[in-house]
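In the block that follows, a single chain appears as structure tokens, in the form predicted alone.
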Amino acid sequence: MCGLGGFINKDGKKVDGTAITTMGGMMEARYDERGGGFAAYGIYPNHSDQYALHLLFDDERAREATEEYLKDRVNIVKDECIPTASVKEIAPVHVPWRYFIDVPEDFEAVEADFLVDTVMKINGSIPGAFVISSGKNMGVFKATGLPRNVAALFKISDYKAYAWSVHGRFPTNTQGWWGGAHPFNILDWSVVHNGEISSYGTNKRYLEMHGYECKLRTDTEVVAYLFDLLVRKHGLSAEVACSIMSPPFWKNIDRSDKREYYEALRMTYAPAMLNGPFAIIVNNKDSMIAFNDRIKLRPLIAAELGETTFVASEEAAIREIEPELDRVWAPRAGSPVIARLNNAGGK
């Protein structure tokens, strides 16, 4: 099951969280209240040059330990409890906190790797502390509950963003908990996913070779790290990264006029291929990417209206916020939909 949706205004126009909450609410038959969440881009214009760390703390001791670690490692410009409302359907089992930080000058040349290492150390070494987002001018908000209740908890309608995604979870192989809800994030990458990554063990071991640690006990976590590795660290395009994770079958590669190209990708990046049924939406500061497994075992619908591109598990979720659309289509299996900001770069 699970339900996912998202949209990006390619002209950079910001809208509040009302529409994305409505989109998520249209797919409630797909959820079971054990995970809901949102990712939003462009929400911190007053701190756009700082990394915004969103964390979940089990208790005050976890927060104090995290702050001691951060003070020795980064420059904390501002920190505060993330504003929340009282929602009877969601028990306050974690304390959501955010830090706006600068990387010390000595590490500016490798600041992205420095931040990834910081996140991995917090998630892996500080009991009761979990980083749920770590990008610039963006944030992830998630909890155990229906998306509409998570939206009420985090006052999502108060934020304005040019790109949004939403996820409602129906966990099958792992428990429902705040850190296991979607989206998953590293730096400015955020991922929502419907389905199952049955290659999780192989993907996890491959990522560990490159310094990533999977600590949030949900298979989707590997997708965020794979995009960071392939696009940011290896310099590949989003299109190539999707071809690595959801490649053509060998029988199709044998008939392709790009046979040598696809063979090279399959052999070089075999451990990065995703197996299992999935529909995935990936966002970063410049784009929204959506793609399926190679035989489209999970639904995914795309649409366009003017400067806005939408994707969702169901067409009804898109039409609920925009009834009249310029174009609606079902992307082909393994063929990504990539929508970029008008002033975005090539990746």
Second form
Amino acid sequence: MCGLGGFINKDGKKVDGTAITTMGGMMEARYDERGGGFAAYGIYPNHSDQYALHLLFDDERAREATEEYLKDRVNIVKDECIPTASVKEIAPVHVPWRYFIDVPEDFEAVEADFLVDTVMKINGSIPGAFVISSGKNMGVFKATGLPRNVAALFKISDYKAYAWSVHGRFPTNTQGWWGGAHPFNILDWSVVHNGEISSYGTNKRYLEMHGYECKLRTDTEVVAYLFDLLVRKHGLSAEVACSIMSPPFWKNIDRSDKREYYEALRMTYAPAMLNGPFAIIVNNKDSMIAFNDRIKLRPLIAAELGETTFVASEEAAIREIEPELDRVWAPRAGSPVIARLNNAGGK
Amino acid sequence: MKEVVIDSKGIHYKVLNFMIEDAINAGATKIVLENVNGQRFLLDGVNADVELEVHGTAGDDLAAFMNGPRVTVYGNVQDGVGNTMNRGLVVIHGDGRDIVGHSMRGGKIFVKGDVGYRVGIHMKQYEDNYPVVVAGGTAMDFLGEYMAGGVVLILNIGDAPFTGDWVGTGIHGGVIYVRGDVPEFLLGIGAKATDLEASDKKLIKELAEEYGRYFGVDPKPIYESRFTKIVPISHRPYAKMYTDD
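After the form predicted alone, can we look at the form predicted in complex with its partner chain?
Now the complete complex, all chains and molecules, led by this one.
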């Protein structure tokens, strides 16, 4: 059991991290203190053209090794310790750091792939260094602690974003550690998840064939990479990606007037299907996507008010920040809720 | 009658449930909870002649193990309302979510609107005790999953085609009624659709009238409609799994 929530202001209006912290705090019965985190979009307007790398370092040596690696590879425009407050509930096991970087001109045509490769190299080969987010004008903040304490640690209320997500973790199959807290990220994709990805092994091997390495020791990591592969690299829509990850059952495909389409997806992308119980919220710079496993083994509620779309594990988490809503509904399992910025371009 | 009003805003569910218990011990016969938002376990295991009014969104496991009280919710409820409930009444002026009536053994739940997945899962009955779940809207997949007894009635007042898949998967007791048609391909393993008898129609009429009283709806057009009755193929589907007899 975990608790998750998120919202996107489709008009791009930014709000500080108070509301999302409240949202996460409403679901404390769902998780414990072994993993909390936030994703925020639009927080670095002064560096919106640069990739913002958020890292966790075990020690000074890991930081030096990472800087050596980055200096040879990218242009570091600015770097600094991510500001933190002292929070007695959270031991400072890692040093959080951020780099704003430009990709060298030679690689501009393939800069997203270049970035993915950079992240994989750091996570895979520099001991004690982990990239926890790597998108533009966004960031992930996470640690071992209750979401409200993680919010205090990273001074979440100081950031202003048009889209936020929150996660409180109740670790079941893998250890609780800072990097194992949600959201999981690659580029501007971030994922919060309640449940288990039982198909982790299959998904991981599939992703490895496409250059992704799963190093964060938790199943949810594959979901972020799958979205990057299917939507960014293969050019599929979010709707199609969700149909691949949470497809209809064969008995319903047989009856569907889109039978050939679903058959093609299942044959082409069989190793990208997610098995197991899940409720997932995925964000990127343009949108928020929420979806369930196809037999609805985890809770998910959606709501709308004006230009804002909300999703959460519990209705109460949404109502605590907006008591009066235009619409509240329980999304159908396998049917994603997709909310896009009004001025979002493309898919 | 002694009425107690509690402003629940910002009160942790554990504290709120102690406040309810204290009020009952002090002789309250009606408790009104204002500004409820997601507090869990309300009236769980309460064995008293008391009425509870909930204003707001009731949290998970409302009325679990409840044994007698009458609960009215002005708002939606979260998952698991009536979990293993024994006796009493829950009336919800909103929607129910997943596993409404989970393992329920007696009493009644009336939901004005829609209900979610696995409603009535593992409900059971014994002699004269049987649980009843009635929803005015529609229901999602796995309605009456592993049901061993009791009654689930989906009134489908909006007249939308019923789309809940795997109805009655693993059902081996009790009965599910859905207003309108339930196509064969939506039935789960172990379930079959049969014709209604006079006793079924009488029960549907009574429950529709009770629904009408709680929510101010004319029940006549509802109970005069066509219903699909779904029952187990076998009361002992696994009787021969390990032995021949």
